[in-house]
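Just the one chain here, laid out as structure tokens, in the form predicted alone.
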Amino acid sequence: MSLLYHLPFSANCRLVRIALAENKVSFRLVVEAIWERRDSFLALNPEGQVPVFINEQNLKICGASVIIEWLDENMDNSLIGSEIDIRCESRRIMNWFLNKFSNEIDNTIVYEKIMKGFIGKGNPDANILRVGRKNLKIHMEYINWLSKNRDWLAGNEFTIADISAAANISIIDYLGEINWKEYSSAKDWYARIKSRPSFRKILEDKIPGLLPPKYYNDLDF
């Protein structure tokens, strides 16, 4: 069976995750500690990062983006979209949550209230989530735009621009950090997304000592 290395509240692996689901693809998940910085992790993927998916084939695909792009060469189910205006602007938005949310919010947010707690590091700072927070805002409402103007992120199928925004988000919000009366139109996009198959497993993720709100897993809020 093939296996993917992760961790369960890293947004990227979630991603990956959520695209193998949805692709039908039979997977094993193996809990990483990157901060452990194991030998023989390493000399799977020498960057020491997280998802590293390993095939029936033992082919070794390192990193979310180039793992979405391994399913849409060999999968029937294109994920990033079958016209070219979509497969643009999907690979635009998924991008856009691998690197701008993931600086500004998984940086922020993610990092004080989770990664803070595994890695011995300390209590959350208030400055930084303040600033996490400030971004969020700014995201949240792009977010809210796009779901309010098109049928998905991306225009008018589901691709990996959802996938990729969900799995982000999904993260904030078992922290609790988003007011969804705020953002209506990302509400509905989002309770669309929750109600997949591919999506499930990812709401059984639990933090010990670490409970999301109440509505977390409940497809309607």
Contents of the next structure:
2 protein chains.
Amino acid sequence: MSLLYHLPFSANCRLVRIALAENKVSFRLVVEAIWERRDSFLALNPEGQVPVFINEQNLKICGASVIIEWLDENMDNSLIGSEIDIRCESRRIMNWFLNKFSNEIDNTIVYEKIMKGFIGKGNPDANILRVGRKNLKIHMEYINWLSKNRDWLAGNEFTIADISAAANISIIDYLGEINWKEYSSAKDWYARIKSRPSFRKILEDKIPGLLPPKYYNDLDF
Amino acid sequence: MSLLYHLPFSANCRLVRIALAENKVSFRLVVEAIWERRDSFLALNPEGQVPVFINEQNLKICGASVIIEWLDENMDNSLIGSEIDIRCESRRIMNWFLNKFSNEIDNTIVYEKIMKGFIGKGNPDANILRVGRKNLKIHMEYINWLSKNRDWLAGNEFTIADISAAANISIIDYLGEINWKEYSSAKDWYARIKSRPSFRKILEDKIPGLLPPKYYNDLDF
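Got the form predicted alone; could you also share the form predicted in complex with a further copy of the same chain?
Everything in the complex follows now, all chains and molecules, and the chain you saw is the first one.
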């Protein structure tokens, strides 16, 4: 059976889990504590990052966007989109989340509130949280604008743009950081994503001692 | 005619220029001072980053990897590779340069030695340069190892892995930061890239007041 090396609260890993589930690929999850820098894991991926996917033919595929492109080329259900223009737009938005959102939110709010505790580096820094929340507002407004003006984030098809955004949002929402009342179009869009079978498993992950808000895995929130 | 919004010393832009030239796509270069955050450029790419490519049908394509995937799907000359495994490996290495190299080298050495001057933020910080140089050694050793063990960086085909690496190396080499004597396999590999017609134009770009080492655009260095 295929394997996915992952971390439950890595947005890039959630993105891949959803995309694999949308393609009905069955796989086993292996949690990889990347900060331990195990030699055998570094031999799989010299960058030392998750996700890494090993398929049934033992092909190793490192990194979220590489796994997505591989799925697109080898599975029936294209998540990148059916036409040239939506393929450019869904990839642009995926990269927005892989790079910009990751730099501005994962490295601030998620690092301070989740990772710091995991690796024993103390309490969240209030100044960094403040910067992260300011950034988050801009991202949420952008998602809200896209959801208001389009059926799905990249256009009229459900694509990897939606999956990337939702994977990231799910982690921030676990931390109770989103005031959904301010973003009604984004809220409707996220409710549609939450109702997909591919997404249900993601919402079951919990951090011991740090529970999500009550509405976290409700479809109606 | 197609347009490429770029900056001459952005590695991601160089990567795209080489890939377009390898595919014999003709295009006009437009320098975009991204730090000015022009409204009409932000309307093209809300992320405010280069490269942005506008093709003859007026399709806008934002970001290096999105342009590369578009080229792969719409041009004859695949630079991602012909088989599943090399396609995974060339994309992995491209992402290594787009993300890891960019974080560790562009944000240290290139920012301190080039960008700071451009945007009037003073002289390079010696401590940051020291960190950047330490990182660069690891990247050069990795490129050297790959070049020693494979025909091209991702395997037996010239791919986007080579283009990504060379685009980044060309900027660091302009700054005289590479001691080629220590990396003989990487040096042979880079000489082969330098001799490609697609690469010659890149080496003609100059920064006023900051000239490259004499060997910079020699094929024999």
